[in-house]
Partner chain sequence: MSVPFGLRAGILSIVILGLFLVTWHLLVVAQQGDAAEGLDPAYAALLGKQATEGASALPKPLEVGAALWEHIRDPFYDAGPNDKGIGIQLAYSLFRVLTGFGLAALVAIPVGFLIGMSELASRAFNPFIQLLKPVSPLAWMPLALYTIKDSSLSAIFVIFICSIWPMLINTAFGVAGVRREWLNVARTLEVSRLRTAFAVILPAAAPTILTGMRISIGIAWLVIVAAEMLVGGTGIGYFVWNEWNNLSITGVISAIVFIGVVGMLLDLALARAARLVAYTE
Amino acid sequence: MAATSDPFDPDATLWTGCPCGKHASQAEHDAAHTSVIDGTDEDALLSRTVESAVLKGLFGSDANRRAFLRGVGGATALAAISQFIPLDKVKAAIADANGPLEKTKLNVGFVPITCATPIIMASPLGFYEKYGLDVDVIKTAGWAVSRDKSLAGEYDAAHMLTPMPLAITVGAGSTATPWTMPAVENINGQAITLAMKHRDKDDPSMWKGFTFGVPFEYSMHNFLLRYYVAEAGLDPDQDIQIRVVPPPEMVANLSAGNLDGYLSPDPFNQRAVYDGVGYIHLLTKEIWDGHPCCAFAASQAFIEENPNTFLALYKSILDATAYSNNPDNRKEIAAAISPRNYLNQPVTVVEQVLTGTFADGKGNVRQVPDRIGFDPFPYHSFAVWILTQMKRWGYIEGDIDYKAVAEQVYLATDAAAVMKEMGFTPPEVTYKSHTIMGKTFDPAEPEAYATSFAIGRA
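Quick one: this chain alone, in the form predicted alone?
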């Protein structure tokens, strides 16, 4: 069939005229461009491919696509579609997929805990360098500092607690700023530690009047501690005190009697045992086996402004996380992250955490190989559970679109695509049910879950 005056022929598979709309024919378009590879204009080929793929994706069969194009015309069709699908951005993203890094020198913040293992060890073990990056991993005293430096742009990306990107995005505790969580850093890996003077009070119903430390309000530590004591019949806002204490200061506060206990990241649970000032009451995996804790996080703006750099950084984190999850590598990693510029802890303490062979302070040596794990997949259902607890305890109020917020912040779909590209096997679903202390959480019914507890503010 002869080409029509319309640059898009509905009976053709691709454009028959000029893809950019500036020329009457493909020949004129090619003559106007100097970037020709094997007789084909690279820009034109990309344009035709993207536009054809979008149309096919929207209309499915060739018959539907052709009928639509006959009715409105090719130019009108693409103008309408462009209102909803930014074709220029799609083309730019594809064109830049293997392009140069926008910047190679990056600052990534971390709080000195074992949850940050992949972010930390990626520096001394060469994972950032492998992807063409020069990353300065910067030790940060606590989470409020990490959040504020990230918001100020001093950090390009950071180690955060999994609730923090959600809180930043919805404006809980800070000005609302779109944030993302491309990867979980660790699962499990926390514990409730009590002072040795409470050795006879292992029953949480006996903790009324206790003062506990958590590393940040918007933390799994806070939400898991609240969940645990509430299940024992205590109101965490009335019957105990919960204080925010930077992780590196927890052992000293426990020793000084300022805290009766804490739900803390490691290695500070193990360090309390090592120093003889506390014992491990229980591991958080005994509350929720497989719970998320810390994360690799970046602002939406950083990703949009530096897509190639972000992808390289993301791949280095996923690679380092997979390496960290291999038990055979744990002793090597413990030695790499224990020095003063990282965790500043005895290697023995860090090894006990990472290998899961540890003294519990009660006179036992326990074998728990999955005491801490490193699974990067950011399930949307993790985010929904966290939002239900923020609602339960009054950190956020009013109606919440749990699904929309979860999918905006936790980049599970993107994670699956990149993991597949790297040869990993991501989960097939982004939502799943979770069991916390025997109670099943269904992510499809978040509001009912948030209001189902006898103790809470929702």
Given for the second form:
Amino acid sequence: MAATSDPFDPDATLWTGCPCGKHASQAEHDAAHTSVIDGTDEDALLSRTVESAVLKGLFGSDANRRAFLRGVGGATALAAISQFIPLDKVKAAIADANGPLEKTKLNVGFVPITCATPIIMASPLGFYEKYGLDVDVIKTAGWAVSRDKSLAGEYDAAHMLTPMPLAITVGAGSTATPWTMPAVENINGQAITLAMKHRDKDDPSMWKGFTFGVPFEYSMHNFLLRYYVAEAGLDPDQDIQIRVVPPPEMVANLSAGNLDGYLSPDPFNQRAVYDGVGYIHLLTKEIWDGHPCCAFAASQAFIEENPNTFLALYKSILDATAYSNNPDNRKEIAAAISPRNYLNQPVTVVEQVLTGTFADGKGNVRQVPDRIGFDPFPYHSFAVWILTQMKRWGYIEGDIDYKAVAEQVYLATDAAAVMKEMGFTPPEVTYKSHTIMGKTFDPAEPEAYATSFAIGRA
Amino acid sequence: MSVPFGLRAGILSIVILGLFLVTWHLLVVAQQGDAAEGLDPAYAALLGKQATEGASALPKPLEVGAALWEHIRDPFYDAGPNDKGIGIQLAYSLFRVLTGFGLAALVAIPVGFLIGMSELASRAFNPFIQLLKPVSPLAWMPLALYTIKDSSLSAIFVIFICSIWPMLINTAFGVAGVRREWLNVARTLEVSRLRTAFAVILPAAAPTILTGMRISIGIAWLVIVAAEMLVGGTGIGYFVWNEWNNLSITGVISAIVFIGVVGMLLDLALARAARLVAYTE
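Go ahead and give the structure of the form predicted in complex with the partner chain, now that the form predicted alone is out.
Full assembly next; the chain just shown is listed first.
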């Protein structure tokens, strides 16, 4: 019986008989694999059965599941999936993860930027339909509205920025409301754009007195811009001015001279080049290769009330994210998401962002295939880094338990307990060190990191 | 001068429009910069006309005309939740305005009556009215979104709150200003208070009430565009925002023309209604 084998073992088969095909029966196979639990332990058996069902539901076939588990490792996958799906809650709520959908008509909100590509393209390219859902993707004017509409239940899930759930949870800039984040949407894919009149100031040390735009206070854009100018010796609160400007208004403000530059989501960097009002100074990939940016967020209540629907939705997002990450599909996606119903941008602008073959506004055509990537995995270390920057710039004060907040926001309520019950070690693998402009960030030492900078408020 | 006055005014209007369009056209042509020279064709292919040909971001009048025709030709298409024809968008906005306005009238006119007829009520309500009247309707939006938890209803609420004050104040003013003699006559004839209200006060105050309604609908139509730009989804305000998102000045100008025309028609309708209840003493 496949359900008794460890579903997080890439070699296991959930669907039929012996998982690896080397053994005549499951019992023989089990004997040969120490990671397989003792079938007489009823609690463990129940957990296994539910997890197998969840993984079956998530991946659809052994081939998909194996590829994913080999790619990230079993323990990491368990930690990750436990965050998206509170396994014990799912256990209580569903008998079968492939059960009937509680509802099929869903509204998912997005802000019209290329970060939202997986959420958007899943609609025209049929990824929602594939999993039996009828999803309307609704364009939203900004993240505050997206949050309000999500809280009001108008949206079942929505596009947010990765620092937002953390800020909301610690009560920075809002009343503290716990909000969970099932997945990261995109990595990289932002840029610093400067006005054409600053063509000769292609160096951050010359930016004293500049006014910059960022799309939201609690955004990677704000934190990366601050980090970047501080490395060049400028204090982002004293030497430059940082203003919150909605992305669509960035280009107009740049051409009107209200902004000297901005660190914004695409397509508005490429759009500035397209319209001849700005040039791309640098891609955020060159500050931190692999940084997270936007997130796919759903409320805990939605997940608990509609576990099967959530699984289907999550499956379609995972599927769409993987599809979006494949460079071969990028042109097709650009054509699918450019019309008025979605991004409402010229196709060539979106295509330049997604394919990474783009005009930089300085007269060069650059080839950066990984200008934007799509990777759903929400490392805890991402959250910790964001919190260190919030601390560094005074958005949060006093002592903060970085790990606790990171795990509260990124983890489903009692995933850790489920993991222990499962016999897995705590999820060190959801933390990894990152390199930002040559400086290594160790998620184990957040406080030391937050205070290690020459320029900062911490 | 044998040309009738109306015709002369009409001719003058057309001349003004013509001058405006010609000036606009010339300004756009004057803004046309030089085409960029010596661009690598592979690089130029990735840029827009503004960057390669120095074209102005502002459209010429004829381009706007063509865009307007495109919208009028197929006003009711529906290409998904975020892309609907101008007719559908205007219908959404009109529905919100009329609902909010109607609800406001249902509240404002009776309360205005009460305030106008009773000195006590007038004094008691006055501080609240004075405090709430100057609040920008959009300031209510976050509160509405948070409490009502529905963006479409929130927009209607904002319309409601912005159209209530002019109607309330005008109704109270109209009712309070009914001539004493008429009320005294009614009292002499022992007409009941209710009947006095409907048979004497209402007709007498109607022109003032209608003026309040006309002011209200004008404000409501101003506010709906801003409210829909905030909450998005549907409506003419969302349409403006969506065109702006694409930096399409042509689309924004088309929307301005439609908003103006609809606002004018709303005002015209209430002006007609006001003429129906007008009287001379």
